[in-house]
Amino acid sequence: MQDDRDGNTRALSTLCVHGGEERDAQGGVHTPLYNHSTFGFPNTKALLDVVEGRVEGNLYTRYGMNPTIRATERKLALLEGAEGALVFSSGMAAESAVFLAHCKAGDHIVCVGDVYGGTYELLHSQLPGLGIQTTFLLGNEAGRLAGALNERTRIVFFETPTNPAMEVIDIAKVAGAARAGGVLTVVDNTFASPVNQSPLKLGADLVVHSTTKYLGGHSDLTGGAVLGPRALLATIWPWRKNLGQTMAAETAFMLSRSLRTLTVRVRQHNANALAVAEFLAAHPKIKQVNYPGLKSFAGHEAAARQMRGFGGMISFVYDGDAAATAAVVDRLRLFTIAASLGGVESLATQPITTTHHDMDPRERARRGIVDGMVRLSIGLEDAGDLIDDLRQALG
């Protein structure tokens, strides 16, 4: 349950559908596409008005002052507890802007845990060229963590469940640690969705995502969101309208399409997966499953504290190299061979050849992200379809 704008409590499934919507002079029930690049005034005392902040109003759409795109926003918040959200280009460029706007030169930066292979590139390689470094834990070091912080720590950054590993991280116990050092916790929240976890509440000072995936929901739209205290936001807003990495509005229109349904979807996903994930575990050719909903994975407990589903991402380990893994992964027929994820449609890809394709080998096999690793993203198909298509693969 959320408070909405009014202060009265909704649930999530409601807010989806009626969170920070707005009818227009004709009626209509949603907030309509504005796909206008600049917006006018009646007078320069209204036009200062907006541009000083004493009026919220509509001014540019690249500095994200467009009534569509406010208003996705005004949901996204919603749905995720937030103060306020920003929407972006994508989740890169989410991810880019908090770093940017809370680091500079001589900063420091903890990951814990497996990140998606981009933003393992721009920590490792892109913003030490700025003199931004990074410290990485695994995941079974977030222990650690304390020992990690300094003097110039300015964020720690993790996802949970993690890509592709699907490690659970205890969002609470970093959050706390971080804090305890003066630090901001930053929680790439893609892959549960805020239907299945809820990190602000958790501790978390600031969540990202990848709106691409789930919240977007049908593979038809690229973007990301940052939500948080407006305070922290105001300082990401700058480097957004500055680099040109607002959201456009008919991608914003979009997303608030898509996130009506997000609740309906994501508990399909869950319930989907879990089905697929139990019939991995049980099959000769697997050597393991990763899947947060299974008893038997090492975070389950982790996960049944902090989440309210399981997702509908898995990773398993094939008993095979790399090339009879692809053989595998070619012999599917529903699941279409692809990177993202969070689509109505169910997708297989082997992280070696896409999402961490370009991570040095040794870093990957220090993360146990092996050859024979396969990511799926379970869709909306029927799950015995699903589970009858896998068998014949393995077969």
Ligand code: PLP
Given for the second form:
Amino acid sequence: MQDDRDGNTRALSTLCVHGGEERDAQGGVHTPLYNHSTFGFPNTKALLDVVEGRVEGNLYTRYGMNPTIRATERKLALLEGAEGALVFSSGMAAESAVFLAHCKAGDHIVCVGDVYGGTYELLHSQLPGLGIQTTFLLGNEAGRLAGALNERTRIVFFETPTNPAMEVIDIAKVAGAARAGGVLTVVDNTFASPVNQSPLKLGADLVVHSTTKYLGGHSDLTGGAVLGPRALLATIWPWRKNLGQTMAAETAFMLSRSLRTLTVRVRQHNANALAVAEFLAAHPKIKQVNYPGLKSFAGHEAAARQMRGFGGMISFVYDGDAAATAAVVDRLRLFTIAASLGGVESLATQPITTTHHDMDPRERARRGIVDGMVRLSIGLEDAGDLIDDLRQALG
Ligand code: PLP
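The form predicted in complex with the named molecule is what I need now, so please give it after the form predicted alone.
What follows is the entire complex, opening with the chain shown before.
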């Protein structure tokens, strides 16, 4: 349940369909695609009213001042229970804008737990070149957060569940420790989606998404979003504008189309993944199954506290070396071997070959990202068919 623009409390599925929509005079049932790069004004006063912020209007699409982009941002904000949203050309564009806008040379970030390989590379290898250093804590070291903060720490960043080990980080606990230290908490909510988890309600300051994943949901768009209070977004907006990172209007239109079915899709991803995880957990060739919905999983209790559903992502460790594990993946027929996640089609990947390929092997070992690990993005096919496919691939 979230409040809509008129202050009514609406369930998420209602907001998915109706939230943020603005119909035009032609009577179409949802916000049209305004693919124009620029917008005209009847006179200079009307233009200045928009440029100087007295009137919310359309100006130039790279600024995000475009009705299709704004409608998508309103819908996303309603789904996350945020004051506002900014949409980006990719998830990495969204993350980099947050770091650049809220940190400067000499500042410090703490990253808790495993994160997407691109995020790790940005924090570990690129931001230090701008004088921004990151301390990396393992997920099970989250309790040491207070000791990792210093007077130059600006951001605590984490994903939950984490990629690919599916560790669950306690959002309220970490956000509480960060707030006590005067530091912003930024949560990547891509894996859970707003259907399963609301980090802002648990104390996070900002949420980021790769909308390429569940929010887009069909593996046919690339985008990102940052959500939170208007004051924090206002610092990010000029960076998005001047780095030219704004989501294209065409992509925003596609994203809004996808968001209308988000609850239906994610609830089915949740149900399919639980069935697959239970099958894998009982299989003799599988050493470990990482899925927050399994009662036997270490993070289950924390997940049950902060999640409404456990998501469509699973990782497991096969009882074999890298080559034997690759052979299992290669035998899959319904799962496509591909990076990415969150689409209607099921995907499988060995993290050592894709998302964590470029991570130093010692660092991978420290994080438990072993050669036998396989990550599954469970799609919307029939769960029985997916289980049959895994059964034949595992021999
Ligand atoms: N965050 C997570 C959890 C991801 O899995 C990814 C990509 O896989 C990203 C962020 C980056 O998103 P994008 O590829 O849209 O830039």
